[in-house]
Structures are given as structure tokens and as C-alpha cells.
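Form predicted on its own, single chain, as C-alpha cells, below.
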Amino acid sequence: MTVPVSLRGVQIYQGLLTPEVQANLVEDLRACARQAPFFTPVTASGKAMSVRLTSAGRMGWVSDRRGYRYERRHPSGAVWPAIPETVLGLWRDLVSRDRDPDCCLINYYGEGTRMGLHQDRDEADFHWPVLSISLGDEGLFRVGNTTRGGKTDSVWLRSGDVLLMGGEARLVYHGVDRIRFGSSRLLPQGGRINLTCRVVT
């Protein structure tokens, strides 16, 4: 397996997924989106986020005027689809064979989309790491500290990269400053898909 590089404790497995695995995974995600379509979340103040998202697994992450949280059903009322086996295989290889993730959040970044610095804090047990998979266009990933402010470092994540945020890095502030739209041919219309797997309960 690829030896990971570390960025402020975040372990990045560069190019871990082959092009064939990436293409097959995109097809699996298309099936997920047919069952639970992508939607645009809004913040508690009513501001629309720039990403579109959906989820797979027992629970899905949502955001609306009621705040950030996990729900057992898509906003339409549909049951979330199962997490693709490729994603579960990565989790079992890199995280645990004893406990599967409850949620695989599926974010789509279109042209001009970004994600501000934030922590993943909506889960009950921070002992479990977050597993993240990048597909499609390159994204400039920025990592800060466990508190707001201070120095940050950045790296371009490319299609097929997989990262782990665990241990002391589990609660670092992180975000995506921009994507290099059209840098990958994986998605016919361009853009970036980011999957993040979490143990919720």
C-alpha cells in the first residue's frame, strides 16, 4: 500500500485508487444519487452552501435552519442508499474491520465552489477517524489547528487520493479553498466529488 504523507497529522495516501477503481466508484455514486438525489444545504441563517451533497449509509448529514445534524432519511423522505463496497473496503483496510461507518457524506464541488475552514464535530465519539476520498478535479485542501486562527498549510488533492483525519488531527480545522476545474476527465461535466466516512453514534 502507498505510504502516506502527513500534513499536520492528516495522513494522505496519494493516488491510492487506480483510474479503473475511480471510474467504477463514480458509477456506484450515480446509483446512490438516484435513490437519494443531491441537494443544496443551507446554514441555520438560511444561507445556501456552495456545495451540493447527499449521503449513503445508516445516517446522512444534513444542514438547514434547524442546524447541522445527522438524519436517518434524505430530506425527501427516502432511505439513504447503502455505502458502496469499494468505500467500505477502504475503511476496513485503513480504519477498522470491526466497525463500519454510519455515514458516507458525498459532496460535489462545481466550478467556483469552496468549503471554508471547519471542524467535523457532529459525531458522538471523536476516537473514530474521518476517512476522505477525492474524485475528479483537483482541490486545494487547507489544514489549520484544533482552534481557530494561526498558521495553515495546504496541499492539492488529486483524484484517487485518500486521507485520514484521526488522533490529534481528528478535530483540526480544514477546508477546500478552490478546485482546479477541468483538471480531471473522470467526471464528464467536470467538478470534484469528496466522500467522507464517519462513525456517528
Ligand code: SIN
Second form
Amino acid sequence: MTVPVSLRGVQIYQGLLTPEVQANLVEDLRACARQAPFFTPVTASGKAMSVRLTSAGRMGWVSDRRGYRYERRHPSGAVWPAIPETVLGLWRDLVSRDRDPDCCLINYYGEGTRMGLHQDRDEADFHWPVLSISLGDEGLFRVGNTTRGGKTDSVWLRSGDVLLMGGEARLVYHGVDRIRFGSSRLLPQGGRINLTCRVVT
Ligand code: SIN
Ligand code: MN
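Output the form predicted in complex with the ligand next; the form predicted on its own has already been displayed.
In what comes next, the whole complex appears, and the chain from above leads the way.
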């Protein structure tokens, strides 16, 4: 088993997924996106986020003029697709066999997109870690502290990297400053996909 490296308590399993597993996962995600298409979320202040996203699982993460929240259905009214087995397998190996995640958020980063520093705190129970999988182009991931501000450190996440934000690092501020568009050939159109699995309730 790959030994994780730690960045401010975030455990990063570099190169955990083989190219074959990554390619199969992309196929699974295409099926998810047919059922629950990617959409551009809008913040409560009306600003469009630069990433596009969708979800799999019992609940999905949405944001619109009413704010951020988990919902039982995609904005179209469709039920969210099931979380792909590969993803559940990773969760069971790295996190727990006692319960599966409720939500697998699927973010797509096209050219020039980023995600500002934020905490993942819309879940009810922070004892469960967030498991994150990177696919496609490299992304510069920044990790700060559990309060806003202060020093930060960054690492390039590559396709097949898997990380856990748990324990002391469950509520660290994190974000993606930029991607190296076209650095991977996994996605024919380029870009980066990030999956984050969360226990919500
Ligand atoms: C997120 O925090 O939702 C995404 C992190 C990432 O894209 O690596
Ligand atoms: Mn996050």
C-alpha cells in the first residue's frame, strides 16, 4: 500500500490509482453526468463559480441564490446517480467499512478555473474525513489553517492522487489556485476532475 505524505495533516496518497483504474473511473463518471449533468453553481450573492459540478450518492451539493446546501435531488429534479463502486472501494479501504459516504461531489475544472480557499463544513459530523480523488490535469492545491489567514502550503495534485482531510485536518482551509491545462491526456477535452466523498448526516 502506498504510504501517504502529509501536508499540514492532509494525508496524500500520490499515484494511488493506476491509469487503468483512472480511465474506468472516467467512464463511470460519464454515466453519472448523463443522469445528473454538470451545472454551474451560483453563490448566494449571485456570483457564478468557475468550476462546474454535479454529485453522486444519496445527497448532492448545490449552491444557488438560496446558498450552499445538500439536496436529495439534482436541480433538474433527477435523483443523483449511485456513487461508483471504485470510489466506494477506496472509501472502504482508506476510511471505513462501517458506513459509506452520503455524497460524492464531482467538480470539473476547465481551463483557467480555480477554487478559492474554503472549509468543507456543510456536513453534520466532522468525525468523518473527506476523501478526495484527482483525475486529469494537475491542480495546485493549497492548504492553510483551521481559521482563515496565516501561512499556507501548496502541492501539485496529479491524476490518480487520493487524499484524506481528517482528524485535525478535517476543517483546514483549502483550495485550488490553478490547473495546468493540458498536462494530462486522461480527459480528451483536457481539464481536471476532483471527487470528494463526504458523510453528510
Ligand atoms: C474541493 O475542495 O471541493 C475540491 C478540492 C480539489 O479540487 O482538489
Ligand atoms: Mn473543499
